[in-house]
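Here's a solo chain for you in structure tokens, the form predicted in complex with another copy of the chain.
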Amino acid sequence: MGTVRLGILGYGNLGKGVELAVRQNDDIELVAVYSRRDPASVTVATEDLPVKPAEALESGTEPIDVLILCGGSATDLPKQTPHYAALYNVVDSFDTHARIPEHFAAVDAAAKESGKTALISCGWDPGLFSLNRLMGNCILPQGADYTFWGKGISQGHSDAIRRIEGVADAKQYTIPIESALEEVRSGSNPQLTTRQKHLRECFVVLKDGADAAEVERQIVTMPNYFDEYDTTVHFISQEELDRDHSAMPHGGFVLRSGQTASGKNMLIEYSLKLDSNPEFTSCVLVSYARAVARLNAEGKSGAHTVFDVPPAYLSALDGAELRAHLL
């Protein structure tokens, strides 16, 4: 395998993470950051790395093997991934689980037409967690699946709090309940309610004159987001929020608890403990970009997911090296 030339579209937390991850992979070269903003306003961390307008991609002739799409799942990726799959091999981290089938279909049609290879919904959930759910189900067909998230910041829940009147800023942590995890690990295949699996802990900065009791009431009773959980609310200053809650840690657990035909218990557990959610997701995207380049070189066009990628394709090493050192 030669060098894989990458482009990044979108220079937010994820794009910055991809830029960092490339530095740890000698066979991967970052060609340019593409941005919808004025390139002059985008300051990248890497010296001499070109920043180009997103329009530069439209020719389909940018010198990149894979374009990593670092936009959001709500509005960016549903349009961007099919659009750019018509021009380049692409990787995205589309994470709206319920809309994956339609996203896959749109991207697949575009990539098949262009002969390009696309990998959608890459990262850790969907992504590595999905792989563990799939393999757990295949290996232990009789059993139960459990996914716990956290401890980590949920962007969606933090945003929901910030929309409440009187709230200046907020961060929300999703916290797995240790006793529920232990119950799963015991092999008892418990039925767990939403409330039994996760706690929600909120750090909220109030605007001047806001009614703390009313804000707290609105948070803990908010449908879908908080009403089915035990939620704790802490009111702190903006300085405290910035000082203590600016990192983006996350992680979680996927467990498959199964029983063999003779009734023996088996437990498969996979977990992640991440100091930075976007930086880790970026590391996964860069590994899979290598796989996408290889799939395309083999003529495998169309949309793919992590389920379709032979694990060896993530590595710069050849099969003999992998078998000798990692098998």
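Switching forms now, from the form predicted in complex with another copy of the chain to the form predicted alone, please provide the structure.
Since only the chain itself is given, any partners or molecules it might have are not part of what comes next.
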């Protein structure tokens, strides 16, 4: 197919990463950045790239094939993705695992009615890790799944903290418990609770006059984010946060431990180590935007996940090239 024209909604860390990722894909063109902020206040890295108000999208006629939604999962994407799926083909990185079924249903209804194609929960988890969990289950049907995240900064969890009243800024680290990871690698197939696999560590800058105790209470009891984990909250200055926590590393492991029919132990392990969580996530989003454009060209509407997308649709190479060089 020809060039895929992309729009970016939201120019935070993820939106900036999408802008960079496009530079490495010759068949993808970035048409515009759309922002809820005053466009005059947004400085992009690409020369002559238009920055438009988000309201410009409401016409449904912006010259884009796919709109990548770069908002947060806590409050942005549950509203934005169904709304824009009624107007454009869209990709989002919604990562609140417990709420994916309801998010899928809302987006599916909007996209089917409009004849658009939507891909939700795209990135590395959910996303690439989801695919590896699926493959492990298929290959070793008698076994157990284990997913460990970190050590790294979670964009979604950090965003959720920043939405709390009284918080000026925040970064949250997800930290795997090494003893639990090694127990899985031993092949013993342990039964581990959420709390036994990870710690969460939060570094929070308060606004003037904020109640630290109340902010901490809201963090450690937040459903789907912190309530099932041992969570430590540190209150620090903006200067300390900028100095010590400005990088965005992350990564993790997906493991499937099981046995063959004869009782032989097998372990599948897939891992990522990322210097920049948002830049890597953005690379995944851009690849799947190419796939969404292809699915839409084939007349496939409604919501999809990474489970529904043929791997070849992610690539700019044609089938012959893939078979010759990657198979």
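Take the two forms, superpose them, and find the largest set of C-alpha atoms that agree within 1.5 Å; that set is the rigid core. Positions refer to the first chain, counted from 1. None of these values were measured; they are calculated from a predicted model.
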K79: with the rigid core matched between the two forms, does its Cα shift 2 Å or more? no
Once you overlay the rigid core, does the Cα of L255 travel 2 Å or further between the two forms? no
Angle of rigid-body motion between the two forms, smaller part versus larger, in degrees: 30
